[in-house]
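Read the single chain below, which is given as structure tokens and is the form predicted alone.
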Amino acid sequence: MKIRKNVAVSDSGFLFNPLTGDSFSVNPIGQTIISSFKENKPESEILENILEEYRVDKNTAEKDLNDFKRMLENYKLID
């Protein structure tokens, strides 16, 4: 996954889509995503990741994994 390059990502977790003029902000794990995606990491890593950096276990760092992906690709965030 990568995030699409007409598409600003800021240090703070802020994103803005100058196509459609939606912008949004994400938590912490939520920039740990996006980061992740932005230096191309394969989502294996990216999981384990999050596994080490939060408090979660792996099912739900799966669920909320996937839910998230999902969420960019709907808002047409992501290649």
Given for the second form:
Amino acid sequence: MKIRKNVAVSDSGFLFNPLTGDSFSVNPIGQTIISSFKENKPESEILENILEEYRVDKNTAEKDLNDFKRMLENYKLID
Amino acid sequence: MEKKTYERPIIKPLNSGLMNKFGTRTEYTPKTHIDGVKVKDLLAEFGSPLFVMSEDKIRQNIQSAQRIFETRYPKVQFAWSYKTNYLNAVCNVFHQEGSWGEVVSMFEYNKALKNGVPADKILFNGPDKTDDDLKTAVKNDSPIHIDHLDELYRLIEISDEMHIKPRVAIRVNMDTGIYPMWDRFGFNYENGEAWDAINKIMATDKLNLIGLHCHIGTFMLTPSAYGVAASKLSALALNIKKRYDKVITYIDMGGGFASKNTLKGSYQLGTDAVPDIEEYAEQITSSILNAGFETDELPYLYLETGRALVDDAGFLLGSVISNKRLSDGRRSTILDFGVNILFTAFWYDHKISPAQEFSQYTEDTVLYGPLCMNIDVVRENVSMPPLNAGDNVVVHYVGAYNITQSMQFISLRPAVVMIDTKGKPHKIKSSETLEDVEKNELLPTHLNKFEL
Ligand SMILES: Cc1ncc(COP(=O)(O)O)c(C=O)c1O
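Previous: the form predicted alone; requested now: the form predicted together with the partner chain:
To see the whole picture, the full complex is given below, headed by that same chain.
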């Protein structure tokens, strides 16, 4: 999973893809996930961090993470 | 530490609601950079309009095509189809990637030689080869793909005169279930013409028949047609083996794979409608592999793929001259390039993107070129954001046939830039000058002067 290198995320959750000119809003957990992808963290580690930080069960977190990944792909934010 | 309340990750586009009639938004995202280089910087440095080729994309395309075929078939050789784009820089990227040359005229042949392609790796196609052309190719040991009987007979005579046995293939045309059938080139399969030509060649002993060639059409949307064609050429090759105990060295499947453009009149965007190279490869390679060749007699597979390897590596950058409202209320925008340099506008509804940010509102627009001619239409109907004079646009998928078919008509042809794999632009062709265009003109002395 690699976020396109030019994609920028601001602290306020505003995401801009200069390649397509598209902009997006991202909620805080989404921001954390994108930053983790940018740091090339493996998915298993990202999932663990979510489970540590939030009150959520593993299945839900994993399903949502996969869905989020699909959306990033859909919006062409991933190479 | 107390855990936080969970909320699922959400990403929401801020500029939604920009659906076009095809239901995709990609056409309406600005194209601000090509291979990391700003479109505006390219235009400022090299002028407008400007062709831009991506070296990286060309390499990706040919490497990927090679991988696709080589994982399915053991002996594959690509030959770059010069007519598709014969700027030397473009050809040499292909040659560096291992492609031979495929030419259809002495002009292209000499270009390939000058680029350094060994003559025995230049496939000489086409119906128009003069005696001198044939003699040069024979002397150089280039594979000659015979198009018609006159050429066949002439080659037999030349072989006699020169005491050289030329290496030849015949071009075969055939019914692959596709209409229109390209039956004006080569010898027909179904009516026995191809087999007659083969018998003729084998009977003379003056020509060395090494290959069988076909090019069943261009922008072929039906991969199965290639399966049919490959089966028919394989059948000929096996028959030659059976009848004359002669092993054919190669089967050349020509070009014709579709690029990502959208054909005029098509309801689907080209990017969605055209087959992947895998589909053509699967058809061709499984036909040959299943034809019944002995393992050590499998022919080489030659491919002369043109547009599918270079179209999406080329961009045309231009500028808005003006906007007008047509009498029927439609908006029209006049650009600084027209069908003179964008010949493929006659075939395709080209994808055109603004090169700067824009608002979410779009309007049905006609895009015109600058020529004072009614035919000069770049896009008949496209939904575009409002463009202002001086704004820039990028036309996508223009790497095939535009540079080679562009016309010097009314204005001078623009420069071409290639962005290298490190993101550095190189000028690979200067824009034309008045001197270039007049270089071959001669003025009779009595027309030197006039008074008005
Ligand atoms: C003999 C031959 N080979 C190859 C090509 C390249 O075709 P394409 O650009 O459709 O792949 C052509 C183009 O017309 C051709 O005539």
